[in-house]
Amino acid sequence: MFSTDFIRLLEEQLGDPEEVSRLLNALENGSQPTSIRVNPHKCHPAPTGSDVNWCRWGRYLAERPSFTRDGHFHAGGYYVQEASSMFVGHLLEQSLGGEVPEGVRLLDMCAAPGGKSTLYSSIVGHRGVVVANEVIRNRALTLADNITRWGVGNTVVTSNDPSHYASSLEEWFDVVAVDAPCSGEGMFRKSEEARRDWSLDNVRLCAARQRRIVADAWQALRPGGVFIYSTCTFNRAENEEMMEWLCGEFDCEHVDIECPEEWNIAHGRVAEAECFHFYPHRTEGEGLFAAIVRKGGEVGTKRKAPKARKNPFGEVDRKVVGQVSGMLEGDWKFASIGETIYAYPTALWSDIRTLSEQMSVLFAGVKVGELFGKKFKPDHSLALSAHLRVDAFNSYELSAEELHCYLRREELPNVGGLTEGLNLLLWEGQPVGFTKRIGPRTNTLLPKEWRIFI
């Protein structure tokens, strides 16, 4: 059942009985898509489907496998994503022409678990910087999890408080993007709990909070630069009042996006924001707002640096750089924090080390591993990263009992066919893994908290 305050706020926004009772039947009894988007900087095989509209690397599934089984899903060839989310892709490359300017700097905001941020660095690539913020602990965590998987090393997960970023990042990025927490109406037919804590008081105590975080959001992004808005929520005070309090109060302008009429998304204008309602009945996913404004004012050079705070990183020794160089694709800065070794990309090397200077960074470009004396420990990271030369190791294609044995962190059964020492694991030639050979037995380099239990 739904709350009847729900139904009047949906009645009001779209004024047609009919057009409520589809929506509302959809919510209570719609099948649920599965959708996967592929990481194109991993050209291997991934579950297959029909296209996703709005997104080139979008895929729905005709059933839900198991993807905690899936060696593809483990290595990062491809995010499990709600179809309707992977939307704010479509904005942003529309409102950048096409072409992705060198050196861009996008914030996302609201990041966790990383469905949205890993669909902005892939569309960036190694030409901008994507930093991930997301200001609760524990869902930086998973986040920085899933930005490892993801492998394109593009990316920095920090968790700060939005006001962090307006106070010591004014004005410093060309993209912002703030996917709201918000009261979830659009998840009513995934979620029993998103139904029961609906109520008015939480719809009008998320646009208070959804205000402050898009305040400080707006402080960091630059004159000319594009702001993305996004909910996963139908009400108009979370959405389209929003949108008007922001035109309202800052100097927004209207950026063109292209939606065709056959995608079935709800789209219209209000003040200087193009405004886009996924509705459940309508278009083959979640519900979803989202809307899109350009920050008007003077266009001018990029806002330098802030004085660092601190200074995180240490130098690596020549030698050292000599030996782990070589196991990654491309031109990439080297530098270490504490004992552990990070590969940063030259190109985007300047911006790192200040996100790094003036924000809480949990996680950054590609965690290479640990020395210990002359011996190298490969990391995770290393070997889920989309640069990851796999020709500079010693590599074993898993069979599928391997596979789970691995992702377990048991023994692997045939210790036979591993070289003695490091091996480069691999599943259809993705690599998954290290594991090590020491003599008769394996020592699984998968971290603990990656462990499945099936």
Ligand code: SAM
Second form
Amino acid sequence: MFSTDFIRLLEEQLGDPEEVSRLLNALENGSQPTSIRVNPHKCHPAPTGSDVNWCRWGRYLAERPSFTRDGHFHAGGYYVQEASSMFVGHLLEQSLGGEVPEGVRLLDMCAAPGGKSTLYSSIVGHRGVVVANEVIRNRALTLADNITRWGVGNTVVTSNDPSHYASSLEEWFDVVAVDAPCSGEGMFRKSEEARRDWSLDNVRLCAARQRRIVADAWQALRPGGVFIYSTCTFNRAENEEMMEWLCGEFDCEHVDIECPEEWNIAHGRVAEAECFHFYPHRTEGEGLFAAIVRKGGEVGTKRKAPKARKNPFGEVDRKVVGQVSGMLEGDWKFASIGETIYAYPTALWSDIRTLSEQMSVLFAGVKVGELFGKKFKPDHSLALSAHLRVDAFNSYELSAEELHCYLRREELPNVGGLTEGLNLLLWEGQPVGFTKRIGPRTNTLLPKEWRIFI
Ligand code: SAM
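Okay, that's the form predicted on its own, but what's the structure of the form predicted in complex with ligand SAM?
Next comes the full complex, this chain leading.
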């Protein structure tokens, strides 16, 4: 049963009672499609299933497998993501005009658990830096794990209030995305909680909070930069009215987006914003609203340098750099924080340093490992880096039984095929982690927090 207020809002919005009843039916009885997005920076056997029209890496699967038992899931070969959400990648690519500019800076303000951030990170690659921010600390830790698993190395995970971005990195970003916390109407068939918690009061509360987040996020965007707003709810207060308010309050320009009719996405213009609604009775996916505008103003004149703050990084000894640089493909800058060595794409180093000075950074680049005196212990993040040189390690291909032992952090049952010392563990050729063989025993390097019970 749906609340009468919710139904009334839908009727006002869609106009046609027949369409409202089809939408309600899809929310009540419709099947939830399962979809994944493949990681283009890693190898993964092409999954069967059909394409998601608006995302070249998206696939609908015919049935829902057990992801937790699948080695490719743990290797970061794909992300399980509901298909409508992938549309923000289409908005980003269209707004950039087909080519990602060198040095682009993208902020994903409300990022956990990381579905959209990992998509942005795939699109941007090492041409720019992606900042995945999540204000709620324990959600930010999950986000950091998902970014680690994705392994592109271009993403900085922070846990700051949006107001910190407004004040410390004013007009610093070329793209700012706000995937706002919302009343979740589009998730009603997935989440009983979203249904139960829905009320008109909650819609008003969400809209007020979204306005605060959007106002802060807007400050962090440079003139000429692109703003992408999304929610997983249908109502006007959290969507169209937010765009009306934004365009009324600030200098906004329209961005043209291709959206073929056969995709069945309801779209149109609200003030300068181009707006898109995904309705589950029309498209295969959950409910989503997305909108895009460009920030007006004189381009290139107001980009501000943030105030200098204490640099958290130390230099890494040359010998150590010599030792670890052969483990990664490409051009990396190595820096240390305490005993831990990190690698950052050289082209992104200056931006990553600025972010580390200004924000509360939980994870960035590749966490290579720790030095204990002269002994180097590689980190799990290194194994999951898409740039890892597999041939720099002794490697061992796991059986399904061994993979599950490893994921439970148990000793491997048979050490015969392992080399004494460090081994990179592979699942169908893809790295999933490290283990150390010490005589007849193995010592896993999978962090405790990554342990799963299967
Ligand atoms: N973008 C994510 C993804 O694709 O996986 C989903 C983000 S979810 C819709 C919204 C996020 O906003 C939540 O992780 C929530 O913790 C965060 N959030 C809640 N209150 C917030 C606030 N006041 N400011 C910023 N973010 C907030």
